[in-house]
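We begin with a single chain expressed as C-alpha cells, specifically the form predicted on its own.
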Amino acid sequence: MTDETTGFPSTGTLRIGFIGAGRLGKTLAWGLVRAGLDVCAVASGSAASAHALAQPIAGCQVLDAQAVVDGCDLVFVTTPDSAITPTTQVLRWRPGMASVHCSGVTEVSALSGAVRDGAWVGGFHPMQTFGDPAVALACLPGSTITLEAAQPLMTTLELLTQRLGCRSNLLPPGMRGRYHAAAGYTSQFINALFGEATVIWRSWGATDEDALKALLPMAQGTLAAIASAGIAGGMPGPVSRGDVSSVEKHVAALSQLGEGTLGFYRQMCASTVPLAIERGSINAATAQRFLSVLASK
C-alpha cells in the first residue's frame, strides 16, 4: 500500500532490508522491529553476522544482497563506509524503492548505483555509539538521527525516526564531513579525556578502575548540568568561577608529569576561558590572567 502523501509505501506495509550486519545494522534493525516495522531480509559478507541480526526477528530471511534489494522497498546499507559505493554499484535497483546508507561522514552521492537505476537515495545516521548493540538499542530512544534525502523519501525517514523515539536533524548536502567531525567531539574524544585523566590518577598508584569509578559520576553530573543550563551555563570548575590560583596549582603539579600531560591540560583549560566569559562569571582581565598562567613556563 502506498502512502498518498509521500508516494512511497506506508510505514505499515514497508518492507525493510539490510545489507551489512555489523553493530549499527543490528541495533537499527532490532530497533525498527521493536517499533513495529517489518525488517524482512538481511545480507552480509559474514553469514554469522547476518544470522545474528536475523535470529531475534520473526520472518527475517538471510539472503544474498540482490535478493534483499529485489524483495524490499527500503534497503539500509550498513556496510563499512569504503564498501558503500562498490556494494551498491553492482546491484540492480529499481524506481520506486530506496537505498539509504547509515554513514555519518560519507556523502549520499556514494549510492551512485541506486541513483543510476532510478531509486531514491538518502542518509540515515543515528547519533549514538554502537560498541554493544544491546546497549545501543537501549540508548537509542531520545537520540538524534541525521537525515538527508529528497521528497518523498525524506518524509518516510522522518516517520521512521519518530517510530524509533528519536528526533530528526536535517543535513544539507556537502556537510557530512563537518557534521561527523563535530559528533566526534562528544563521542570518541570523551574517551581521550578519560584516558588523560587516568594517566594522572596512575601517578599516585591508583588503578584505571579507581579513576573510572570516581570520574564517571562527575562526568554524568556535568552532562546533566549542560542539559539543564547549556554549555556555558552548565560548566563547572575553577575557570567558571574565576579561580586563577587553582589553575596555577594545576599547572605546577602537572609540570612534574611531563610536557605531554601539561600541554594537553593547557589546551583544554584555555578552551574553557571563552565559555566562562560567555557565562558572565569572568571579565576580560581575569580571562587574560588565566591565559597568562597557562602560557607560563
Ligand SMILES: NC(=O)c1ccc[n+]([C@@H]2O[C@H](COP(=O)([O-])OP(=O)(O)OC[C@H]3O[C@@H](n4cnc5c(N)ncnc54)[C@H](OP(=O)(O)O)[C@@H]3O)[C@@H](O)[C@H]2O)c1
Given for the second form:
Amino acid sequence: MTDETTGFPSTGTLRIGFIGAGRLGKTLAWGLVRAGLDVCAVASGSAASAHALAQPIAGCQVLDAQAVVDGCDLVFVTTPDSAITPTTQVLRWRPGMASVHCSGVTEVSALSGAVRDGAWVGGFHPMQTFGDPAVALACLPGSTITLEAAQPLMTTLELLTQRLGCRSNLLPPGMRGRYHAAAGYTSQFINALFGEATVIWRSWGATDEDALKALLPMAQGTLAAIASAGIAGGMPGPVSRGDVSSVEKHVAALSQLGEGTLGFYRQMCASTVPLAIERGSINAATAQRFLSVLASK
Ligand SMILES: NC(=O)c1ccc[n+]([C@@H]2O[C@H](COP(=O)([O-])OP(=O)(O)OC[C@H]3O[C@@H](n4cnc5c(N)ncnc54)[C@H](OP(=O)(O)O)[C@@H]3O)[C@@H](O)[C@H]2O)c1
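Having seen the form predicted on its own, I'd like the form predicted in complex with the ligand now, please.
Every component of the complex follows; first up is the chain already shown.
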C-alpha cells in the first residue's frame, strides 16, 4: 500500500532490508522491529553476522545483497563507509524503492548505483555510539537522527525516526565533514579524556579499573549537570570558581609527567576559560590570569 501523501510505501507495509549486519545494522534493525516495522531481509559480508541480526526477528531472511534489494522497498546500507559505493554500485536497484546509508560523514551521493537505477537515496545518521548492539538499543530512544533525502523519502525517514522515539535533525548541503567531526567530541573524544586521566592515575600505581570506577560516576554527574544547567552553567571545576591557585598546582604537578600530559591539560583547561566567562563566574582579568598560568613554563 502506498501512502497517499508521500507516494512511498506507507510505514505499515514498508519492507525494510539491511546490507551490513554489524554494530549499527543490528541495533537499527532491532529498534525498527521493536517499533513495529517489518525488517524482512538481511545480507552481510559473512553469513554469521547476517544470521545474528536475523535470529531475533520473526520472518527475517538471510539472503544475498541483490535478493535483499529485490525484496525490499527500503534498504539500509550499513557496511563500513568505504564499502558503501562498491557494494551498492554492483547491485540493480529500481525506481520507487530507496537506498539509505547511515554514515555521518559520507555524502549521500556515494549511493551512486541506486541513483543510476532511479531509486531514491538518503542519509539516516543516528547520533549515538554503537558498540554492543544490546546496549546501543537501550540508548537509541531520545537520540537525534540526521536525515538527508528528497521527498517522498524524507517523510518516510521522519516517520521512522519518530517511531524509534528519536528526534530528527536536518543538515545543510556540504556540512557533513564538520558535523561528523563535532559528533566526535561527545563520542570518541570522551574515550580520549578517560585515557588521558587514566595515564595520570597510573602514575601513583592505581589500576585502570580503579580509575574507571572513580571517573565514570563523575562523568555521569557532569553530563547530568550539563543536561540541567547547560554547557557553561553546568560546568564544575576550579576555573568555574575563579580559583587560579588550584590551576597553578595542577600545572606544577603535571609538569613532572611530561610535556604530552601537561600540554593536553593546558589546552583542555584553557578551553574552559571562555565557558567560565559565559557562566558569569570570572571576569576578563581573572580569565587572563588563568591563561598566563596555563602558558607558563
Ligand atoms: N558504530 C557507530 O558508533 C556508528 C555510529 C553512527 C554511524 N555509523 C555508521 O554505520 C555504518 C556501519 O558502521 P558499524 O560501526 O556498524 O560497522 P561494523 O560494525 O564494522 O559493521 C559493518 C558490517 O558490514 C558488513 N560488511 C562489510 N562489507 C560488506 C559488504 N561488501 N557487503 C555486505 N556487508 C558488508 C560487515 O560484515 P561481516 O560482519 O559479515 O563481516 C559488518 O557486519 C557506517 O557507515 C558508520 O559510519 C556507525
